[in-house]
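This document starts with one chain, in the form predicted on its own, laid out as structure tokens.
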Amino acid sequence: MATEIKVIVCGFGRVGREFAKLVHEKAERMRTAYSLDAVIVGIGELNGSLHHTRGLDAAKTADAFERAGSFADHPSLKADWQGLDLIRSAQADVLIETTPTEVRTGEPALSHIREALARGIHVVSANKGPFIRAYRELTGLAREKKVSLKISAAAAAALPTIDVAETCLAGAEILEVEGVLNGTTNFILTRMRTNGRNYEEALAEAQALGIAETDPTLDVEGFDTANKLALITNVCMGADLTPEDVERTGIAGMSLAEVQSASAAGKIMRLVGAARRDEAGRVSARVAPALLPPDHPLAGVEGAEKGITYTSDTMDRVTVVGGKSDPRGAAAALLKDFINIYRHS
């Protein structure tokens, strides 16, 4: 007999909609493999939210929102409700948080997560901002309320960065992290090295393929990598870093000659986020182009893929590579976290 789990989703952009579709698509597998029946009872949006105690048709709701761009004609619309109203009013077991969020403040996702945890609701989030700004507060609140707080989708979408550190390296002390954490910059550097494209040409190709945003600043200036690195080090190394604590150099304007010169010298250029713990226990972090030898585990991370290497005191070096970077990959990470709340409870 499957256990019914009532879910609310705050933020119904591409990742939120893909999560809803996956709940529908994977419903039978969740029932048979995990004895879980996920029922989406609410969806929170800034211009009105949906709430139905017996559940919404996840796939149809996602398709309708994509067509209309709002919930304007939906029979379960609460026009004056936003995310906080839904969290306070719906009887839910889990909050899935994918609201567009300002990284510098963590809002509005930070307020959503605080409210849910305070009410004893498990939280699964794809947002980095709240945990860069208030990680210790939120984890402390989760412990106090005896609920789960899962954030692997925030660290690198489907690449299981946090899972590997917390589960596979349990009991080990992580001394160093190195990561190729941004698919856009890695695609650009790969094209420059393998196809002889200059920076502007490689960026234009990434934009045409939907890998890079129209404004790629967050990626190419290293901000996205710094955000992810701060989050990963806080979770996996017990640090208390903000992105401003991370020394940062991006790849914007990188010359083809620099990339080709590295290749001629037998090195491969990647944008690497690295964090290290010194002998006094302090953690420092840096994002910058790095020249990797061919035998380095991250040297083979090609195209838009990502990868991360952990070095620990007892298990030495462990690397994981891959994972989709698109909205479906992020949604799959949310679903994984959701399932794992109940697998390990």
Second form
There are 2 protein chains.
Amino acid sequence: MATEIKVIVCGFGRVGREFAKLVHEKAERMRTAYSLDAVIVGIGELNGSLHHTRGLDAAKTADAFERAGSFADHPSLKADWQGLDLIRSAQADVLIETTPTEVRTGEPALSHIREALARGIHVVSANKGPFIRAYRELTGLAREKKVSLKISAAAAAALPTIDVAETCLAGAEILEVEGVLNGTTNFILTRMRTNGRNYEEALAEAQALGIAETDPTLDVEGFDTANKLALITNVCMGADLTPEDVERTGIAGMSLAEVQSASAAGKIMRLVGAARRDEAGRVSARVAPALLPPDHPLAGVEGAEKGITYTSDTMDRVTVVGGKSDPRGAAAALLKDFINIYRHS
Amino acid sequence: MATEIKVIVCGFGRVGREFAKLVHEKAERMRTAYSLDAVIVGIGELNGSLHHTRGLDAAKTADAFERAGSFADHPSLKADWQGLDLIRSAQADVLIETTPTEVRTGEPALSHIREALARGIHVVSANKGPFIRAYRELTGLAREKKVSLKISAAAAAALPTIDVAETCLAGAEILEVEGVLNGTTNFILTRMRTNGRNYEEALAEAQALGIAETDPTLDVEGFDTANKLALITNVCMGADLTPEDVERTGIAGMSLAEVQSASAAGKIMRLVGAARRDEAGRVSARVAPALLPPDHPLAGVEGAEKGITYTSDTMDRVTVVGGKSDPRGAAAALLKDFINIYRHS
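Given the form predicted on its own, state the structure of the form predicted together with a further copy of the same chain.
Every chain and every other molecule in the complex is listed next, the one we just looked at coming first.
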């Protein structure tokens, strides 16, 4: 007997659509393995939202949206509804938040999440912004309302980070986090080291492959790594850092000679985000190119792959590497968070 | 407000005692971070058990037991009680099972676990035996009685394996598991490759360091890896394998020339346990020395360390490496399972 769970998806970009497709594709497994029947009752978009209390055919809707770029004349269209209207009106159990977010303000995701939590709706977010800006507020609100707030996809798509610390290292005190958290910069540094490309060539290659954005600033200046590191550190080490609290050096303009001389000395250069708790209990965090010895567990994280190492008091060093980092990987992370809201261990 | 949880520990060997010490050491953190107050009300041993409804001073008891080798004249001693009597008489919420177990029969742990589950007591086990012998029966019983049955410590001490698959990859279908699951054999092969030791020399070194047993059969013939692989595969891939179903080739007597020629060809030899699902849905498993290419995620798992790689349909390849593998690491794994019974995600 599967429990019906009513779901709203806010933001129907690539990740939101992949989530809708995955819910369709995994419907049978969700029922048999987890006794869950996820029904998407609403999809929120800037130019009008869909709402149907008995459920939308989400996979078909995703395909149609991909073709038309809008919900066009969908029978369930509420042309004047945006995400917030949907959250207020649909009787949902879970909000899946995937809107494009302005990292500086966290909006519009922040308002969506606040509204959902206040209404007792569980939240699963692929958005970093709201948690970078209002982490304590949102977790406090979730606790008060006794609902779940899960952000695996925001931290590093399908690479498990936060849930490893919370579940697999439960009871251990995390003393240090080190992460290769940005695939673009790791790809660039890997190409420089293994193929002798200079920075501009490696960046151009990453852009040609769709790994780097046209404006790569967010990645190459270390902002993305700092955002993820702040998020992970706040959850796993009980810190309360904003990305501005993270000391940050990127890899923009890195000289080939520097990468190669590190390599000649047996070290591997990667952009590492690291947070440590000092003896006074304060957590400090920094992002910078680091020269890893070959036996460091993140030394082998090559190309666009990511990885994270936790050092704890009772379990020593545990490293997780891999995980699909495309929209389908992010959607799979949303789905796992969704399942884990209801799964009893 | 912490919830008091009454705990029985069966088996007071190194792992059981480390667990008792950890409960003491982590009492404050357990209360503040998890709202749990673990009270050890009973300790079961072959030559008499301890029982005190209001709780034993477990850390002190562990120290005393280490000195005396028995509970001697402890005021709470029930001289004629063994584990089973304790489980029947103590009003416990959780059984921590760490008795030395005969892998062939799974006893006495199997009887302990059956009895506890039947009484509605959650079970956390560091023992593989019962799950190798009666996995379906025990999980069925736990489901029927609506209690948790957790076995992280049995699978690979502090290296997270089962919980990564169950939680961090929830919703994904595991298509393949590959693991370097035995520290002793990995240490031997690493020493052969990096230090030019022959098999006998590397084994002797492992024995001198306390990594290998005097009789290394269980490790070097691949039995330990097969046991762990069967366990992990049953939980994570829904298989129902006994260790005898696992094709098995060990590393005993491995020639140095073979390790070195692999190395010269750019491959790294490790003892790998691997399970795959074929197109008909059948799971097959084997343990054998494997030549890993240097970019394989388990290639870097050196010395006595362990690692596991899951390949799934939606998240690709996720690898976990590390984790303390001594009795304290195993105790930390027991503690995390204990916490996760009560932790709401």
